[in-house]
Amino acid sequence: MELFYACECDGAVCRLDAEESGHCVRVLRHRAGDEIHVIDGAGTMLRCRIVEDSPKGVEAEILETFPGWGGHPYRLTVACCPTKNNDRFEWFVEKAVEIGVDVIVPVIGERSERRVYKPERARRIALAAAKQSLKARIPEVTDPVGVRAFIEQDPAALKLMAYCFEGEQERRSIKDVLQGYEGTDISILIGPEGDFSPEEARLAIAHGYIPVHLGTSRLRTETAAVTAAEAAYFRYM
């Protein structure tokens, strides 16, 4: 199935970006009258069909609205601190949207090996396995925040800090903890190589967060994102 991104949808006709029309005319050769499917990039997948075949803004009208196409039933934000190697980072952006995931955060923390951190190719990433995965959805990903500042602004229900604690603090299993829970807003926590320091360990503690693990195995960070993003995943789906 061939899914577009319509920039400007007006609830009769929606309009492709050049990059969009130019991959739907040359590249797949559609022509006016063929039929195509159209996501809004907000949940909504549209069957249109094209009235206006040029290679640099191709306009269809929509025949058939299909909300919420491709969704699941939880909002999951996994703010992740960027890795050292960079396209470590972006497989974790392809495979959370794939998996299912709301919001992406690059945090920066206190022992972050990556300092600076530009979103716009990520964005790209997560607009491409959104659909290639058939979701309507276009997950955000935010500008880069330091991890204490996401801590003291983080609005979800439920909040998971994976951290190793070296003893300090019982940690619960993530599986337990998502089972266990009714509610569907959750957001999880992923430190750098070396991990989050003591100090933004107990600041998150102190705002609510619940240490948990990924089982016994030590994973590197973009691993233990995407299998955050998994627990996530099989605990609603």
Contents of the next structure:
Number of protein chains: 2
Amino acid sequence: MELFYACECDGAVCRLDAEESGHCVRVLRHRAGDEIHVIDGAGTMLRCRIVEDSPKGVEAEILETFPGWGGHPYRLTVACCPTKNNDRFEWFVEKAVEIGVDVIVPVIGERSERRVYKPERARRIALAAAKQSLKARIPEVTDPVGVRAFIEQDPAALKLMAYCFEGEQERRSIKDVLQGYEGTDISILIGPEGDFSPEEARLAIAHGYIPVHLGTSRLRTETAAVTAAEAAYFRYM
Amino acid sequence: MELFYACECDGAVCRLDAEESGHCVRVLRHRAGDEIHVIDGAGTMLRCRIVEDSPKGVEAEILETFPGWGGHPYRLTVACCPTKNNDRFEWFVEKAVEIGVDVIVPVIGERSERRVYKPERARRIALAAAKQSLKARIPEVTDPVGVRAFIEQDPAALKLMAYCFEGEQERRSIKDVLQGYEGTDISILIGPEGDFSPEEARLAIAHGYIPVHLGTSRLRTETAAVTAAEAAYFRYM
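For comparison with the form predicted alone, please write out the form predicted together with a further copy of the same chain.
Up next: the whole complex, starting with the chain shown before.
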């Protein structure tokens, strides 16, 4: 099933941007009158008929709408420190979108080796992964933000922090904490290769974060982030 | 914590191969008398003292042994069809080792686009990932085998097949099936991009495989394989 992303939708008509239009008309050779499937990026899939087959801007008449198409029964924010090797973070973005995530926040911690992060590529990966995994909602990849700033404004109902410091702080497994949670609005904070600083951890706990562990395996940052997304996926499976 | 892999161990002494020895002596500049941590690849971590610091072949006296070091409380075989893009399969190998797997079997299905697979690179990735994630046991990456041949000789107590055919066959979620399983010996079969053939699926079911789904998300082959490993990881967490 081929999906296109509509940059613009009103009630009756949607439009594809130049890149999607070129793919639709030049590569897949769709013409006016063809039926195509379009996502609005906000959760709705649209069955459409092409009325304007310009490779610069396809316009299509909306025949049927499928709200909540390819959605999941929870809202998950994963705030993760970008890895030194950018490919590893982008791999996490692709996999988290396939599994099911709503917001990805690149956070910069005191001990982050990568202090600068440009989200444009990750946003393109999120769009491609949403289309490939048949989801009408494209998860948001926010601009990078400091760990402290994220902690101070995180609105999630259940806030988890995967915190590696041994001993110092009692931790439950993410599985147990999610099992005991009746709601569906979750955020999880994943630290950099060098972990959070004690100050960051104290600030998070002061803001209601629950320190959790991800099991006995020692996981890379991007593997921890994907494992957190899998924990939510299995919790609501 | 830096780990070395011993290609050879007797009760009292272990030896590193040329690559590990060069890394130990030339890169990390260890000398005779230094204490190092070594894995035997079979599940035991060894605290050792170097007695011979040759970059061609380090020899170390075993001071203390830690059996079952970095192990997990289940035995998991993931048999997965190699992906067209080899990086995706190798990514699965790295992540499955981090999370916890015992045997990885590259299987070639009737509909596999990749008919030939060379496991040497994946074996090096498994070794590196085991050392990086602090596991004394290096999961085995077998030679490639046909799906039918694998099905006919798979000795696992619980045999699962992630089978995409909709409707045709009733499927439970992998989470439910694992929850209801009291044992610890599991294999899971993950098909190629084009899924298994109906004949392969029938053969598997005739051999006692339970068809399972991995939830509502449509996952790429390598993501399905990692998700299966995560399902076992969370089951025994």
